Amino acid sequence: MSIDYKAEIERLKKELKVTVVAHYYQRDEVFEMADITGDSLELARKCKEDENPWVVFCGVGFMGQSVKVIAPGKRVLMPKIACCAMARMIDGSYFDESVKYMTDRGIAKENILPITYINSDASVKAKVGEMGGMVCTSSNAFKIIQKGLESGKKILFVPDRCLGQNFAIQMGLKSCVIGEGECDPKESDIICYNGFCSVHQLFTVDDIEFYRNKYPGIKIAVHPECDPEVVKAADFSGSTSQLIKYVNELDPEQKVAVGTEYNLVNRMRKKNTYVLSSTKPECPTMNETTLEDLYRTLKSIEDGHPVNEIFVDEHTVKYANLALERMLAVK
């Protein structure tokens, strides 16, 4: 026989003391299903303050690994436990040779303030934490790094090298990154790690000229992990929530075409809203939790035998936790 999963799913919800968490990138019938939806940092502040004692997390590994060191009390599940390739391209170890990369070239530990965009493992996260620094999101960075840049320190970035690139532009602030030509440390005010993000990479300047030509007048938006040159000749660059105000108040007319993950443009206003590729830039670890793993993760509770739980150990989570403390209380 079959099951209804999302008639199951609703069921669930409503017996078990679970809320359903979902990001913007997850496929539409996932996403449909959550009680609380948004960007990185949304989902940071939800979940703290939620009042249910189980959390199922529709994300990749670092978001549910994120609640567990900001609301440790919590038991938090992933219907499927997906890692982000960005945050793969980091870890303790690689954190620690970029520090040392600083200090080999003049500059002293006590000097550097390493922040993290959100999107990395708990165990880089507290490797910040303990140095003094602070988590980031696209949507706050501006505001962590002018906080940071009090210090009078260098700016460690990790790992997205676009997004420190981008905010150092936006802030008339250099940049330069490591591994990537002459990156002299005491000529920089930021200095980025060598990651990326392979969907907003997708994303070209010539997309943007092929638009601009095919639809004269219309708007560009990208999200700043998008390379710096596309976001130079974007009209807009923006977090993903900031996208989606962006992109609601604009005249209903107005074409504009949109540089981030798929899932998100997809959901967008229907009309004169257009992908800004000539490839689909879907998310595939986003993409892969499915209903039925949200129905077999809920009903795990159910049957107490708990799925795919998310466990942090204490140093972890005592010194990750006061880097993300530090970005929540940036206001």
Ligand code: 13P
The other form holds:
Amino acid sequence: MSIDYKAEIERLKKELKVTVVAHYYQRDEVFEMADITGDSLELARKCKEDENPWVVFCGVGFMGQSVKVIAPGKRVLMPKIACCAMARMIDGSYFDESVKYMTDRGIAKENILPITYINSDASVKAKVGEMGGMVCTSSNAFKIIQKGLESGKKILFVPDRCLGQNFAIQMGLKSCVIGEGECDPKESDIICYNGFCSVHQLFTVDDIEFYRNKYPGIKIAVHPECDPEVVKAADFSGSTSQLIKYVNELDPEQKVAVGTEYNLVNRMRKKNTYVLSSTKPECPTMNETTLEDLYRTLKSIEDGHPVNEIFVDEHTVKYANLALERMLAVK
Ligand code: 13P
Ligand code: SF4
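The form predicted in complex with the named molecule is what I need now, so please give it after the form predicted alone.
First the chain shown before, then all remaining chains and molecules of the complex.
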């Protein structure tokens, strides 16, 4: 007899002290089962406040890891420990090399303030925390960079070169990308690591022109992980929650094309909302989690043999927590 996953998930959620969390990029059927949803910042804040001892996180690895770091007493399971491709572009040794790149060019280590996008491994967050730095997300990067600049130090921004450059432009700051042309840290305020999101690289200025020609007056809203040229050509850029708010507040007759992951745009799609791409911009790792995975993970708690539990060593928790808490303290 086949299992009714939805009914079983509902039953298990009632019987266990568990909170199911899902990022907007999850498949619809998984997303619908969640108790907590939101952008990366909201998920971190809400999970920290949540009282259940068990968290089942449907998302990518760094998200579950961040919950474990800010709430080490919780048992965090992930139906799929899928790794965000951008987060995988940097590890502790690449981070150290980036610091060395700057010290080799005359910036003393104590004059570097690192900021890591939350899309990074806990080991990178720990290195950032040890150097007095902070985590940021796409929704608070402006404030976090502003706070970082108060130190008078050079900002080393990892791993997303697009996010770093986009906020530098928004704030009227100079930025450069390590490995792209001349990148002299003495001449820039923000020195970016050369990472990127392959999904958000799919959106191009040509896509924007296509929609502007087809539907004059259309609005274009994109995620700041898109290329700076794309963000410059758009009407609005923001985190996933900010994109949803922007689209919801438009007049229902206003056409809008949205440049972010497919599952989210498809969910918000009404008659005037379009996906800003000729291809289907799905995040492969976010899409890995299925309803069956969610059911099996919850069942493993009931059976007393939890699967896919997230563990982070004590040293990493200590310093990654500093970087995350510094972010959470910025309102
Ligand atoms: P948000 O913080 O905007 O939800 O972004 C997460 C992410 O991975 C975007 O690709
Ligand atoms: Fe990572 Fe990009 Fe997927 Fe977001 S969309 S989780 S940045 S690979």
